[in-house]
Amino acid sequence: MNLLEENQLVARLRKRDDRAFSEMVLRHQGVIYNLCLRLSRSPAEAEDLAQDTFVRCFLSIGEFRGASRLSTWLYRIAINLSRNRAKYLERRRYDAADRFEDVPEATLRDNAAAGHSMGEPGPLPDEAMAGLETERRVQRSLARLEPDAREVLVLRDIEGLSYAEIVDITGLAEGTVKSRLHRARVALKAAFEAEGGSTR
């Protein structure tokens, strides 16, 4: 979606156009759901968080000034809702590592064929099983990170956002983002090795 189309969509959202809301959800639901899933590690919670993100955006669209892309603002809403949910669960002694649900990374990709196109040969059974186990180790390792560390790691290394975008989404200084990302990568490596994975 180019900037003109996005501005038109925002203008329609401000007029409380139901079709514009549906269009926004269709355009962004995959990315927002995947972000929430990686942060919450629970498909049910991720679905709730994603729905809440779109509803919150629609209800507060008047606060959107257009200084960033709509997608960036959606990321910010999703991050804030995920933070609030994590705090709520923490107060109830919620242990994310114990509650972890195995969600292979392949299911988080936009490509429904999990990394290969239809008609292309898939991996051999042994390779597929090894890959699936590695994905599960990565996801369990990611779930063990502190929420703040997981947040920047997901935004930078999985979602591929720029430092400027992460600064805009999180409200952190760029130096803080970089140092937190470095610590998150070190922690992820240690957690992955503790899961029995090799980082060689």
The other form holds:
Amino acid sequence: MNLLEENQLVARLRKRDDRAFSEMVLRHQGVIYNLCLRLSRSPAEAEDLAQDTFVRCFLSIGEFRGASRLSTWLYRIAINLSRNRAKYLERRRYDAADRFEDVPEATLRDNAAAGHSMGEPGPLPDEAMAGLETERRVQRSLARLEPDAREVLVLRDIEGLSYAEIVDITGLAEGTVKSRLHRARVALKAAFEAEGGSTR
Amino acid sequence: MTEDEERRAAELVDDDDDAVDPQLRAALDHARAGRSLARSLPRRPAPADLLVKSRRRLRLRRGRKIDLVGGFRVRVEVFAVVVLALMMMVYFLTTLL
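Return the structure block for the form predicted in complex with its partner chain; the form predicted on its own was the one displayed.
Every chain and every other molecule in the complex is listed next, the one we just looked at coming first.
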């Protein structure tokens, strides 16, 4: 989406155009859902956060000054909502990593079957099972990180954003982002090994 | 590690450079492993009904609105209260007068 198209979309959002809301969701749902998935505790929570992000963006579009991209604004809202959610769960002593449930096996089976020429999906391949188990372990390790560390790690290493964008989203100084990122990377490896995984 | 060293380490990992100092090199290896783990997470498709659910949530937050004569838009709750008040007023006026 080029800048002109984005400006037009923002102008329509400001006019409270419902179709512009749908367009925004369709354009950004993949990125925002994945961000929420890696910042939250479960796919259900991620979906809830993503919905809240779009609704909050639409309702508070008047506060969007247009100094950054709409996607940056959405990232910022999603991160703030996930922080608030983490604080709320912390107060309720909710153990994130223990209760994390990832994508059901049926989803993986469907993905594997997508390339299958026969109609019936075959048995789940061992390789895919191992991949799913590793993913779950990495996700549980990610959930064990401090929220501040998790945010910069997700934005940089999973979403692939530049330091300038991360600075814009988090409001942190670039040096702070970098030092936090280094600690987060090291902590993720340690947490993964504590989960029984091997990085060798 | 000091904060400066951590910053430097993050930059070295980003640039896929290595360090001469063995202690820093070990820290870089840990950080690289952590980065690889984070990058190994696959992207998942958004739920198919995310748009429908988001629109429903937006409707609930905004409240349903009704168009009145003259181009006025009021929330359905406000409309219901006004209608009820009018009905009560008419009832009292017709029974008491």
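None of the values given here were measured: they were computed from a predicted structure. Residue numbers count along the first chain shown, from 1. C-alpha atoms forming the largest set that superposes within 1.5 Å between two forms make up the rigid core.
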| property | result |
| --- | --- |
| After fitting the core, Arg27 CA displacement of 2 Å or more between these two forms | no |
| Residue shift check between these two forms, rigid core fit, Arg137 Cα at least 2 Å | yes |
